[in-house]
Structure formats: structure tokens, C-alpha cells
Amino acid sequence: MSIVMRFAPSPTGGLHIGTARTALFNWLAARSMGGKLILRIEDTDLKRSSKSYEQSIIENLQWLSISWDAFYRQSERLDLYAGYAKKLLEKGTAYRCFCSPDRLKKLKKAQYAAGQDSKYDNRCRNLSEKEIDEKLQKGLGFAIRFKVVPDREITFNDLIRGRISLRSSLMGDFVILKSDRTPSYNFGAVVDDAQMEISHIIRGEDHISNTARQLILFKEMGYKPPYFAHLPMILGPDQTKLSKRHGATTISQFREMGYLAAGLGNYLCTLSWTPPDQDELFTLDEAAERFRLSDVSKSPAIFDKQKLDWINGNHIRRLDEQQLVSLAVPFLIKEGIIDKKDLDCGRPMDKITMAVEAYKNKIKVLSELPDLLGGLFCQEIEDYSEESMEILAQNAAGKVAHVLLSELKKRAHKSELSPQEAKQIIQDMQNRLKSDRIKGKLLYMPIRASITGKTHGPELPKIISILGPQACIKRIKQTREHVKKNGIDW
């Protein structure tokens, strides 16, 4: 049997976490089974579908490295659906429904008020040919409904959940072709799945009721149905359906926050699936080698942002220097930390590279970099932390700052300092302050506080090298004035 799967999003919104996981699991299953994946844009909701959403979905799938072997768009296949609907109409297993949207809305409202399930009341099911002709001559619009055999058990074996049974009496006669001549979701999906010879359908559990309708259509149209696998829901930390109130929910939002495709893709894989070796860090290609539908859990997945951050941070640390810098630069430009004009001149790239590498092990998402690096790309210290002021108030701080300033002035003619040269500055300071027994934290903490205004950060030689001698000199002088204003006598 040829293995063919499909991911069929509707372009009525961005690519959400749930639909992205569905796309990813289809891709993993297709690749692990040596099959093909079809991307099918189900854009027959004319009022809500948007080309911009379609493009966004495609771009985000590509960003996640989810590829496909064939592409279709339902809006380009309307004649096909109309032809199949006509055959069912002629066969007598479907009929024209002339009920207005207003009547159907009132019917649904009345059924809900009476505590009943909402379904069509079959008003147009038994119209005579004469009645139908009269309505057609009046130019009344109509939809086409499928005749559902009442009280019939529909059973299928779900590849994740096992045996599932539903009764046809719960669904009523459903629309297959709408009055605007576009197919309903269930009808369009069945026609396409049959025509494209889809072997497996992997989608969310909210489609289980749709599966029952589709199985009826597959049988009536003479096609063998695909295998079905329904993925569990993704819930927020509060055990409710993941939504905007839980924070970011679309792939575009996570991209803007600085998550890597590798990190987010890795995390999506862990939502209801764990590799046999229990390893939580892997590439999508590695996941495809291990993925089996039988290993997917039927229990709801809980979206855990802390775990996502941990996974993403690990993938950031796997990047080489050039990859990380190229990904970080747009975030630094956006926040005004660096100027694109300077980049075009090729001036600050070495400094950016050193700065990004210095904080590589501290970040979980790329959007954290502007705050961390901002202080390294300006001539002055923006603010002093309380902890740094406590350090600068110590007796040894003034002497350390004075010696540091003199060592920097020796090198003031240089535009840059290498980390090795910066390390030598600290070594020379240690030698000069040895007789004063100023070493260890008594030396390092005042150095850091006097040139950054903080007590934590990357290694001092890296900081001094990134800032350069002139900026360090200017900052020490700024710190001297700042502590003076705060009553500290150096």
C-alpha cells in the first residue's frame, strides 16, 4: 500500500500550535513510513479565507522545515466537488435544501432551548418533484444535503485511540454543497482524500464527529476509507484548551519572541509523543527516524512554557558562532541596539559576535539579547544596580578603579582590545595591587561594577574587549562622578 498523508489547514487565521503539531506529526509519520505528504489548502470558506493567512501558514511550515510532496488548493477544484454532489443528487442519496439561513438559525436556537442536540429537521428531505420545480422557478437558492440513514452505528479503529463508535442519529442530514456552490468541510475532504488516494489521516480529536460523517460518504461514494488517527488536545497549564489567555499561540508569535525553528519543532514533537530512548533533545530528522504512531499518547498534552524555553535554550547553544549572530542581529536592530547602516559598512560585526557569544549560555530566546547586550553598545552606563553601588562603596573599590584607569590609559591609543589583552590588564592590576592584598572578588567585583554598573555578566576580559579602551575609560570616569554624588569618597 502506498503511504500518502495530508495536512489540510484552512487559511482563516495564523498557524497555531495545535495545527502546527498536526502538520508536524503528519510529516513525521510520512517520513518514518517512507510515504508522501500533501499540503492541501482548504479555502472554501469564502468569507473568512485569506491569501495573507495562506501565505503565513506556508511560510511558517517552511520555517519549521516541514516539507511536502504535492500542493493543492480547494478553491481551484470547485467543479470536481459539484460533479460529485450532482451524482449523489441523481442517485437519490442527496437532496436540495431550500431552507434559509435565518430559518436554520432559529431551528438551532429552539433546539438548544429545548435541551436537544442541534441537527437538521429534514424539512426538505421529502419534497416532491413539483415542489422542487416550483422553488427552482422562483429562483430560490439551495444547498445539497446528504441523506443519513437514521440510528446506524458507525465504527472505526483509531490508530491512537482504538475502537470508536458513533450513532448516525446524532448528526442528521448534513450539507455537502453549500448554496454558494462550495463544498462543506466534510464533503470536500472526502472527495479530495479519495482523489488523492490518502492512506492515513492524522488530525485533532475535535474531528472525531467529522470522521463519522466522512466514513458514511466514503462508503456511499464507493471508496475505501483511509486509516484515521486522532491526536489528543493541547491544554494550557490550567487544564483548559490552549488559547490566547495562556499567551502566544501562533507560530508567528513564537518566531517574533525569538524561538528557533529547531527548538519549537523539537518541543512540538514532545506534545503527546516521546522517543523510545526517552531523549528530549533532537532534530526533526532524528525524530522522523524514531517516530511511530503507536507511540503517540491518547492523553491530553500540557503546554509547558518552561520546558519549551529549556529545549530552545539548548538548541541556541548548539548553534555555531555565525548562525547565532545572523539570527540575533534582527532582534538587535529592531530594539535599536545596533544600526543597520553600521552593519552595511561592516564595522561592528566583531563586537556583535563577541557580545552574542558572551551571553550564549544565558539566554532561552533570542529576544532576551537586546536587554542583555544593550549596555555594551553605548558609551555610558545606563544605570547602576543596588548591588553594584554596595560594591563601589567598599574601601578597595576606589583604588581598583584608579589602577584600572591607569592601565587602560596605557592602551588608550588602541581602538580595540583582544580578550587576551584585556586579560593581561587584569593580570597587571593583580600585580600592582598585590601588596594591598586586593585580589579575588575584592578585585573583580569593583572592576565589573565600575564599567558595567552591574555585579553579574560574562567574563571580565570579554566585557573589556567588547567595550574597548576608550569606552571603559569614559565609564570609569562616569562611575567616579556617580559615586561622588552619592557621598562615596574615592
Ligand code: GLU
Second form
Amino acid sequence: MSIVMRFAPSPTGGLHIGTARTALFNWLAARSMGGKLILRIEDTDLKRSSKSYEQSIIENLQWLSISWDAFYRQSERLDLYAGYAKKLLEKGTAYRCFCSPDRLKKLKKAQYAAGQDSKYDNRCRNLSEKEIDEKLQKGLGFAIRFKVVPDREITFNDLIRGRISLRSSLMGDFVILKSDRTPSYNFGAVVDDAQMEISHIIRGEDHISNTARQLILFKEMGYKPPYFAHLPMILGPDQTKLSKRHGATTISQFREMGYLAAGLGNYLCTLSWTPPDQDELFTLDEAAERFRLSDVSKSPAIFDKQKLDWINGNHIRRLDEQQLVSLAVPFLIKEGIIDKKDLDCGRPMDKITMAVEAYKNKIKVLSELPDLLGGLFCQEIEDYSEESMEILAQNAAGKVAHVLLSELKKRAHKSELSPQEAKQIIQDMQNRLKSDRIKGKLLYMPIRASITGKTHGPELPKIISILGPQACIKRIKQTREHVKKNGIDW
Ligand code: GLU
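Switch from the form predicted on its own to the form predicted together with glutamic acid (GLU) and give that structure.
After this comes the whole thing, all chains and molecules, with the earlier chain placed first.
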């Protein structure tokens, strides 16, 4: 059997986390079994579909490095579905339904009020030829419905969930071709899955009831149905279905927040799948080597932002300097930390690179960088943290700041200081302050607090080098004024 999977998004919104996970699992399964993947855009809901959503879905799939071997758009295949629907009509297994949307709405409402399941009451099933002709003469629009045989048991073996059984009496006769000549989702999907010789359908478990309808159609149309695998839902931390209420839900939003494709892709794989070796950090290629549908769990996955952050942080640390800087630059430009003009002249790149590298081990997402770097690229300290004020109030702080200032002044003729030279400054300070027993934390913390107003950050020589001697001098003077205002006398 040749292995063919498909990912079939409806372009009625951006690429959602759940849909992206479905795409990814199809890609992994196809890759791991040496099969092919088809991308099929299900855009037959003409009112709700849009080209811009389609483009955004495709762009986000590409960003995640999910590739496909063939591409189809259902709106370009309408004649095919209409042809199949006509065949079923002629065979008598489908019929014309003239019910107006208004009648169907009322029916639904009444069923709801009576506490019944909503299903079509099969009103048009037994219209006579005469009645049909009259309605056609009047120019009434119609949909085509499939005649469901009641009291049938529909059973299939789900590759993740095992045996599933559903009863046909739960469904009324369902629409296969809408009055605008577009297929219903169930019909378009079956025609295409049969035509495209899909071997495995992997999709969310919210489609299980559709699978029952589709199996009936496969059988009626004389096609062998594919294997089915229904992925469990993704829930928010409160155990309800992941939705906007839980924050970001689309891939575009996560991109904007500074997640890497490698990090987000890795995390999506872990939603209901664990590799046999339990290792949670991997590339998609590594995942494809290990992926087996039978290892996918049937319990719902909980979206865990902390785990996503941890995985993403690890992928950031795997990047080399060049890769990290080029991914960081758009975030820095967006927040005005660097100017595109500067970049074009190649000017501040060495400083940017040093600063980005300095924070590499500390960040989880790229969007943390503008704030962190912004603090290093302005002449003044924007604000002092409470902890830094505590450090600056200690006895040794004034002395440290004084010695630091004098060491910097010795080098004030230089416009730049390398990290090596900055290291030397600290070394010289250590020698000068030995007799006062100021060393270790007692030395480093006031240095950091007096030039950054913070108690955490990259290594001191890197900070001093990025700031340069002039800005360091300016900042120490600023700190001196600031502590004075707070009643601390250096
Ligand atoms: N267009 C359907 C959706 O987006 C596809 C479901 C399926 O994979 O059959 O939910």
C-alpha cells in the first residue's frame, strides 16, 4: 500500500496551535513511513474562507518547516463534487431538499427546546416527482442530501483510540451538495480522500462524528476507506478546550512573541506524543526518525507555556552567533533599539552581536531582547531596581564606585573597550581594594548596580565593553546623584 496523508485546513482563520499540531503529526507520520503529504485547502465555505487566511496558513506551515508533495484547492474542483453528487441523486441514494434556511433554523431551535439532538427531519426525502418538478419550475433552490439508513452501526478501528462504534440513527439525512453547488465538508473530503488515494487520515477527535458520515459515503461510493487516527484535544491549564481566553492560540501570535520555529515545532510534537527515549528536546527531523502513530496518547494534552518556554530557550542556546543575531534583528528594529539605516552601514553590528550573545543563556523568547538591550544602548540608566538600591546602600559601594570611576577615567581617551580591557579594569580594581577586603560579590555587585541599576545581567566585562568608557562614566555619576537623593552618602 502506498502511504499518502493529507492536511486539509479550512482558510477561515489563521493557523491555530491545534491545527498546526495536526499538520505536524501528518508530516511526521508521512515522513516516518516514507509516504507523501498532500496539502488540501478546503475553501468551499465561500463566505467564511479567504485568500489571506490561506496565504497565512501556508506561510506559517513553511515557517515551521512542514513541507508537502502536492497541493490542491477544493474551490477549483467544484465540478468534480457536483458530478459525484449527481450520480448519487440518479442512483436514488440522495435527494433534493428544498427546505429554506429559515425552516431549518426553526427546526433546530424546536429540537433544542425539546431537549432533542439536532438533526434534519427528512422532510424532503419522500417528495413525489410531481412535487419536485413543481418546485424546480418555480425556480426554488435546493441542496442535495444523502439518505442515511437508520439503525446501522458504524464501526472502525482508530489507530490511536482503538475500536469506535457510532449509530447512524444519531444523524439525519445530511447535505452533500449545498444550494450554491459547493460540497459540504463531509462530501468534499470523501470525494477527495478517495480520488487522492489517501491511506491515513490524521485529524482532531472533534471529527469523530464526521468520520461516521464519511465511512457511510465511502461505502456507498464503492471506495475502501483509509485508516483513521483521531488526535486528542489540546486543553488549557484549566482543562477546558484551548481558546483565545487562554491567550495566544495562533502560530502567527507565537512568532510575534519571539518563539523559534524549531522551539515551537519541538513543543507541538510533545502534545500527546513522547519519543521512545523520552527525550524532550529534538529537531523535527529527529522526531520524524522516531515517530510512530501508535505512540500517540489518547488522553488530552495540556498546553503548558512554561514547558514551551523551556524548550524554546534551549533551542535559542543551540543557535550559533550568526543565526541568533539575524533572528533577533527584526525584533530590535521593531522596538527601535536599532535602526535599519545603521545596519545598512554595518555600524553597530559588533555591539549588537556582543549584547545578543551576552543574553543568549538568559532568554526564553526573542522578544525579551529589545528591553534587555535597550537598557544597554542608552547613555543613562532608566530605572534602578529595589535590589540594586540595597546594594548601593552598602558601605563598600561608594568606595567601589569611586575606584571604578578612576579606572575608567584612566582609559577615558579610548572610545571603545574590549571585554579583555574591561576584565583588566576589574582586575586592577581588585588589586586596589584588596587592603579594604573588598572582593568577590562585595566588589562585583556594586559595579553592576552602579552602571546598570540592576543586580542581574550578562557578565560584567561584556556589559562594560558594550556600554563603552564614556557611558560607564556618565552612568556612575548618575548613580551618585541618584543615591544622594535617596539619602545615601558616598
Ligand atoms: N477542513 C477540515 C478542518 O479544518 C478538515 C478536517 C479533516 O481533516 O478532514 O477541520
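If you're wondering where the values come from, they're calculated on a predicted model, not measured in any experiment. Residue numbers count along the first chain shown, from 1. For the two forms, the rigid core is made up of the largest set of C-alpha atoms that agree within 1.5 Å on superposition.
> Once the core is aligned, please say if the CA of residue 482 is shifted by at least 2 angstroms between the two forms.
Comparing forms between the two forms, the residue 482 CA shifts at least 2 Å.
> After core superposition, I'd like to know whether residue 431 moves between the two forms (criterion: C-alpha shift of 2 angstroms or more).
It does, since the residue 431 C-alpha is displaced 2 Å or more between the two forms after the core fit.
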